[in-house]
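Here's a solo chain for you in structure tokens, the form predicted on its own.
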Amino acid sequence: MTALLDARGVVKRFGGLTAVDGVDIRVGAGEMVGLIGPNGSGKTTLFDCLSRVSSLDAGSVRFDGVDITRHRPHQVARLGLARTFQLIRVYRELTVFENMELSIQWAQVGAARLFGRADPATRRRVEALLEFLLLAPLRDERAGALSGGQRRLLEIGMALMSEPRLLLLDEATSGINPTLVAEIADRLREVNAGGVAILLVEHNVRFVAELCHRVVVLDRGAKLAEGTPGQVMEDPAVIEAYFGAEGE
């Protein structure tokens, strides 16, 4: 499988301390990725590298086959690279369609119209993915005043406005309520099999299990498995790092 991104070697240091040691990470175009481990494994020190959130000590980035580790976040945005965040990022006073207006990518757009009102056919995507999302409804509701469900698939929404190729997504599910964690996964499916690879952080594994086609597991911050949900779960290294010798 043509690898969409390709991240070799990995290495994030702060200070003394090594919170991605060495990391190897594929994504291939269309395929659904899941990457777990146990509390303080690196992962979302992984996902800040990968899109150039945090700058890297070793290793190289790729994307499409593009050199992107010297980038800065918002080049590798518009290359058609975006995520969300552990702790959920929206404009809370703003109404859910406003922030979904906001989300396009403005070097698009240009300067002038930079405050003015969103084109029709933005306006049209952006109804076209509240509904999507099930949040039509609360089109002219402040963000802030929506559920921690909602908020998630409004950052989620806004992620998807600008029609990217790969989308990193952190703790999806963290907090959210059962019936809703079961659209949002209806939803990434639909979302994967339009096309749109997905690399997924999750601490809910049998989420990550019900989605992915393939899981990296990251422990103290390096790889310590690799391969289907089924391969993994199984992996006798896996089951100690989460659950400890007796673990099984």
Ligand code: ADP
The other form holds:
Amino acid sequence: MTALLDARGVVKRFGGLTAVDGVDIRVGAGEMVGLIGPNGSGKTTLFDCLSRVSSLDAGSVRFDGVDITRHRPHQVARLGLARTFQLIRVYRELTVFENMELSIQWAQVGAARLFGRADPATRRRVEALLEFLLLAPLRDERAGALSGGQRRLLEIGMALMSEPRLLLLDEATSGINPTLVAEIADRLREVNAGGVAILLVEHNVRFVAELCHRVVVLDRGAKLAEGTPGQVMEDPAVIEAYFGAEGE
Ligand code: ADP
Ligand code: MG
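Starting from the form predicted on its own, produce the coordinates for the form predicted in complex with ligand ADP.
Okay, now the whole complex, with that chain kicking things off.
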């Protein structure tokens, strides 16, 4: 399998703390991979390194054969790697539609055209994605008025605007009611079936087990296990990392 994303030996330190400690991670074209691990195990920090929001202290990241270790986030977005954030980033005062328009212009041409009018093709793409994500009835609502789950869907829509080949999702379901979680799972399955690879950071282990072909487990910044959801959930080291304190 040639990897779409191929990161090796990724290290990220904050002062004396090594948040990510030499992690190798690969995602194949069209694959859906879960990244799980206890709180503070380095999942978001690894995402920041992969999407080039943070610099690496060691290691390398390749995307589609291109060394992106020193790329800037908008360059990475242009190559086809998009991400969402654990803390949702939408413009609360703008409408759902305007947020969608802005997201693509950032990836395409940078800030210069931010306040111009989107072209017709972009507007059609916004319409189609809002329809797909069940947000069409909310297109003229202020983003600040959406529920947590609706904002999650909007953020996924914003990430999909640039037609990425790899989508990094950080905590897509946290704080969202179960009905909407099932809805998000359905949408992600469909996005993935359309050929978009997905790397999913999740708290909700069941969600990951249902969706992902392969799971990577982090613990204290290092890779603890990797395999199919079934293999990983039965791995004694994984059970220990999640439930160790209670089990003894
Ligand atoms: P996760 O997403 O798995 O919960 P994080 O990547 O957010 O974990 O955090 C990993 C570790 O790095 C934690 O100990 C956290 O406190 C620390 N950390 C994360 N971001 C920073 C930062 N900007 N400055 C200092 N420490 C940080
Ligand atoms: Mg996190």
